[in-house]
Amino acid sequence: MVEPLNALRAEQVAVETRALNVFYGDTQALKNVSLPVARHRVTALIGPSGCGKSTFLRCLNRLNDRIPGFRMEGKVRVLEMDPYSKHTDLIELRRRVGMVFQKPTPLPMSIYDNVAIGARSHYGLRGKLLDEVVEQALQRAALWDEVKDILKRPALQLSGGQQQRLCIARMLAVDPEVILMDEPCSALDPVSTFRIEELMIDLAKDHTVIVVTHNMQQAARVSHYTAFFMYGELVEYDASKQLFLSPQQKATEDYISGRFG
């Protein structure tokens, strides 16, 4: 069952923004965005290029900070934390809020070491315990059966779809509570895309997943909730079934029907 957004209780909300405004110099990228994200659900962010989807996503673990001219107004709460508080530990924030990017980003090391690096640095794991974490992460990322006999090979030798699942395994090895995905399937073939979509649905059993996608069919397939952005504004936000079958805003209807975007 997908709960109506207005019926979510405080403990059911993992991430929330209120009156969020984001600027890059004189350009306003997000305008007064208030959006609660349900815990242990997949929330899709859709909209045309440049509408603010990725900016919103990066606000949640402060990846916008190094962009010249970045400025934020409003409130952001992630797992009961204020990411922008001077007391926030950024390393801990990014452990609890993992991210998968549009282009796979394997490190220039072995498959094993790619997955192990976070568990080593965050938890000091070694030996058998580390082996178990690596195996579990690769299993959860639906990659173990394909790489269990070649763990010492360079990760860069894997296919694009395998590299993306490896990056997901690397993230899962540090056990994040929120998973951010920015167009994770855009560079993948249909078979790899299907595997990543299955993985998103499975991950939502134990994690909160927020995914940016241009693929509306994908959003409809994998998400419980969908938010439609346009020109930096949140136009409509609802249960995915409701939004795709019976949108309340004409702009949403025009976009999902292909009239623009």
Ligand SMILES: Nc1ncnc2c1ncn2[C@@H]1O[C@H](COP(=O)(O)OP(=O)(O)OP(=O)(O)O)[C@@H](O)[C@H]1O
Given for the second form:
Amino acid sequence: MVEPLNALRAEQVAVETRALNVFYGDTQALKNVSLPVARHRVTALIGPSGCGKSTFLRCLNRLNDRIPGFRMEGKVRVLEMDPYSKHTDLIELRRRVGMVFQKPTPLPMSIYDNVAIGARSHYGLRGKLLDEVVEQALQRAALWDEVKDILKRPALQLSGGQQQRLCIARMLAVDPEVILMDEPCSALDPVSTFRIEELMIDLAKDHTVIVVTHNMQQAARVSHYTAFFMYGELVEYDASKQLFLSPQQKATEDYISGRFG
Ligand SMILES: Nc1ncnc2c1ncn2[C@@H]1O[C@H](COP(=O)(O)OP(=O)(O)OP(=O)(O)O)[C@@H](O)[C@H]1O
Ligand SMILES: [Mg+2]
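What's the form predicted in complex with the ligand like, now that we've got the form predicted on its own?
Expanding to the full complex; the earlier chain stays at the top.
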């Protein structure tokens, strides 16, 4: 059982937005979104395409800034940091808040270096210790067996699903406290999907995980809490059991039962 959202104490909230409005030029992508995210839990974000899920994730580690026309209002707090304060160290923010993107983003370098890059730059790891971190990250991302003999090969030669797991490994190697995953399983086969779902559940023992998914069964299986967005608004947010078994809003019910979206 998970705590009802309204029973969360301040120290149990790892991430929070208050009255968050986001615009890209004339398009308003998020409307007055106030969303506390529970520490050491998996929170799923669901909703039809274009409803603002990726935008929400990108606000948490300040990845929207460079998008032309981007503007935001409201408050964002991640751990004890305000990502938008000029006093916030962006390098520290990105170390403590890891992200896996909707489209895989391998760097034009070897498989090994893709995973090692963050552990090297943030922690100065080298040699055997770095090898161990790389292997462990690839194991947890369910990719090790496929790449252990080709670590020096360019990552861009991997398949789409392998690239996605490589990006998960790259994120894990830095061991961020908050993990943002944007449709991490969309390019994966059922076996890899199962292993990444197990990974999310396991990570939540000591990490805060926020995952965007279009797969309702996945949201119900892995998440403790689920937030349903539509047209940039947070329509319903609750413990996942509650939201999937007895949604309070008609729109939520229609969406989770596949009537639209
Ligand atoms: N770089 C951008 N420039 C302009 N508008 C954008 C940009 N990115 C997103 N938008 C707009 O913001 C809104 C929310 O988009 P967002 O990508 O957050 O949706 P989403 O819920 O992640 O959708 P999907 O499920 O398809 O990934 C959409 O109307 C989209 O067109
Ligand atoms: Mg998206």
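The term rigid core refers to the maximal set of C-alpha atoms that superpose within 1.5 Å between the two forms. Everything numeric here is computed off the predicted structure, so don't read it as measured data. Residue numbers count along the first chain shown, from 1.
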Q. Which one of Asp175, Leu203, Val76, Asn215 sits right at the hinge when the rigid parts move between the two forms?
A. Asp175
Q. Any idea how many degrees the smaller rigid part twists against the larger between the two forms?
A. 13
Q.
Core-aligned, what does the C-alpha of Leu158 shift between the two forms, expressed in angstrom?
A. 5.2
